[in-house]
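Only one chain is included here, represented as structure tokens and corresponding to the form predicted on its own.
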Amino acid sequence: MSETPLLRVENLKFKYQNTGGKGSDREVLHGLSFTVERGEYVAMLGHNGSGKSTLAKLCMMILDPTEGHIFVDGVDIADPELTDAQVLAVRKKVGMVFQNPDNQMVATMAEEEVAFGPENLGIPSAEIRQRVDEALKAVGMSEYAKKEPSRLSGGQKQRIAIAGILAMHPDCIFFDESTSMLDPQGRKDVMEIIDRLNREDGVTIIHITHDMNEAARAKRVMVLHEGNFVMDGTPEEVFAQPEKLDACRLTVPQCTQVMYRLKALGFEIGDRVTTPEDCAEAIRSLLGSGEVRHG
């Protein structure tokens, strides 16, 4: 018997109710069905307004579905008869890092911020202390434990927000456009943390983004367009369909475009060339083989 998927969504629909008295309710998700297995690293791509953040909020129980089911570790979180104990159990399994870290900051000291989630879960004080120390270390922010979040940079704030989720020991973390407000260094730091959490700790990652280079780092890419999933596969499979991506107002990563052009010129390029690191390594190999001359 196969293991229960960590996340299973069936015929999920959601409408934003029209409260202005004119027009009808606006449906933004149109019957989504998919599963995410434990330990997966999934990028959910889509242009602004495609429904990505709405989907994340539904999975986090911030919004209630208009129709359909969302199962977290086999528990239907859309069931209105869930007990408080069941809701708490689900909240322990799934965490979310938002686009703007300021929206998650509630404390006046970084370590207090990280402790906030475990405290609300009723974790004993001694264990909270240990979790806070471990989480701050995991994101490279131990030396900032006593700092005020308001005095930190955007990238540092986002790392504190991630630490706050890590301290809750979730099985799955949603990152909802969590790098979009950061400078290049802050974005790089956060992406390295995301990669490490999945690779070394086995945390299930669902990274909601419209950045193609970030999506290329995932093992699976799902494309959401106007409330429907229209593509689902490895980065190589998805990025090999530029016309379909263009119809979704997305483009393949620049490094992938470079690789397509080299392949068109007859150079031997491997299949897994989707990130800037992959691209750099492929070009180094070509230079080393003598197929391409320096200068």
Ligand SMILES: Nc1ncnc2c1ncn2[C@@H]1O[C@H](COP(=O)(O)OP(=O)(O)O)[C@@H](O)[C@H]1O
Second form
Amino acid sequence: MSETPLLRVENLKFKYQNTGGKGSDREVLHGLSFTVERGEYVAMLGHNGSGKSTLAKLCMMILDPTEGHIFVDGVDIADPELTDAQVLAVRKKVGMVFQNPDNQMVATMAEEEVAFGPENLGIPSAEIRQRVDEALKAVGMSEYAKKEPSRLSGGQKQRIAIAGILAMHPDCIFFDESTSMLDPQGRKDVMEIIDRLNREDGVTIIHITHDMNEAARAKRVMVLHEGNFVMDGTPEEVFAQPEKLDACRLTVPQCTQVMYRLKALGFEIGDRVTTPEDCAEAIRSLLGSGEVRHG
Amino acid sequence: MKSISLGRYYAADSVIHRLDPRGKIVLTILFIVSTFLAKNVISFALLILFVAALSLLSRVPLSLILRSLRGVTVVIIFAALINLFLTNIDQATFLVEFGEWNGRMYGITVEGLIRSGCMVLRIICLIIGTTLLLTYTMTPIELTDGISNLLHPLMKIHIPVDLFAMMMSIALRFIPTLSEDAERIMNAQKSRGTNFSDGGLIRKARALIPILIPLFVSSFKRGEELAVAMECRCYHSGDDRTRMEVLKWHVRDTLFFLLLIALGAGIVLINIFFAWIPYFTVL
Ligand SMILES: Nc1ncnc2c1ncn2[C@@H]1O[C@H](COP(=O)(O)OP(=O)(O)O)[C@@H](O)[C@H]1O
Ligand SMILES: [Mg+2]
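The structure above corresponds to the form predicted on its own; please provide the structure of the form predicted together with this ligand.
Now the full complex is given, and it begins with the chain already shown.
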């Protein structure tokens, strides 16, 4: 393989250092190894406390690995000799959008918020202006440029947060349960932006989520359980094994289960079957087309 | 959702609003000095003229301007009374005599009246001028930006001005979030039966504890997450940060600056050349 992968993790172990007295020093990640190529769209599943956020923080250099290596675009970020400039270069390449939009905003005006990242990178004023306008446009928030973020809805805040990362022109974005605090409309808007960023702009996406329907939109699904990756494959492959997901304390919605099982049996089913209504419709059309031969 | 308006910014598009925040901060200091230099009826007239012009130019409604005085009514009345009765001038012209005490005559004098009037005018001008310049026409963020810009040279002697500015703007940013938190916690505690309105001062203060503790916990949690998010967005202290909006100094800023210098100089000159007009040193 000639191209260096965007993210390569080798035998990554992590232990939170004695922070809270008893019960600490527990290993959270037990030797993860995986590779994410440029332009991939990965969904990372795992129940609460399985170590997803920890992994993301390790990749953002917020935490240092206890053992193992993380290569971002070929640079070993576990190297303690890394200079400040190299650290900034890594963080510029990899952005992260968090769960709570309120806790990641620094500015009192939407466009100032978006400008924060580029300002930290020391980009000239005129170029920051241009990047901010582009980023706000990309998330459909141009008319809110002068608004106070505290007056926006959750979904709008999260779109501003995404714009703040986009303005730094990252190669890869981690979304750490970024939709989980949003209302249905907010989720829909944010998911559409995530899909589009990957499809049209080729941004590598690593979407940490609890929502199977959201995970199903990715091209690859990885399941983290108790600090190990237990499943890694296309959504079809992963969702066709509900018992295994169950063991990881993840419940696949019934309609998704049915659809993926049918798919695994070789039936033609569209990609975006997520609601029970869609599911019923798909089965009806299958029956109608006479494709069903088994009793 | 209630919104707390900090500093009562009055949104309008006026010359005063558009002045450079750095300039406005320095102007305010010059203005305060000028009000204290004024010691003479003519210089007070000049001061009043300036404040009136400022008010007109700022397009802030008169009612709002007068409202800024409400907080200092007690101070004004107190200053007026002190100057009225305790003026110690040898040859005072008494209008009303209250009586002698410790070998001194007390009462209302012409000098006392004039001096008290000047003091009241001085305080009124001071308050109106500074609130107009610093709060009604300047957002807290502009104020922070202006101060940090002015203090920027201190970075050379390793005073972390940029960090203070960042702390200040984050504090401003979190005021609405934390006040929402407080409201939510208060409602939660109320629904559990905490009584916030009855009882004496101590009981009321005690009732605040179940609000303050969760509020502290939640703000620490927010703070921790914010720190991580800022680090992920490459935040670091140092001189290599740039800004999207760079403050620009315009001709109008220079003009206002000259105007204030002229005001200060005028007041000093009037003090010197019109010294024969009753000259009042106040407090
Ligand atoms: N700051 C911390 N100190 C100690 N333990 C932590 C800390 N943060 C998380 N953990 C523990 O690490 C484990 C993984 O947490 P996390 O990565 O946040 O999981 P997830 O994001 O998958 O829900 C959990 O058991 C959690 O209790
Ligand atoms: Mg998490």
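Residue numbers count along the first chain shown, from 1. Here the rigid core means the biggest group of C-alpha atoms that line up within 1.5 Å when the two forms are laid on top of each other. Owing to the predicted nature of the structure, the values given are computational and were not obtained by experimental measurement.
Rigid core superposition, residue 12 Cα moves 2 angstroms or more between the two forms:
The answer is no, as the C-alpha of residue 12 shifts between the two forms by less than 2 Å after core alignment.
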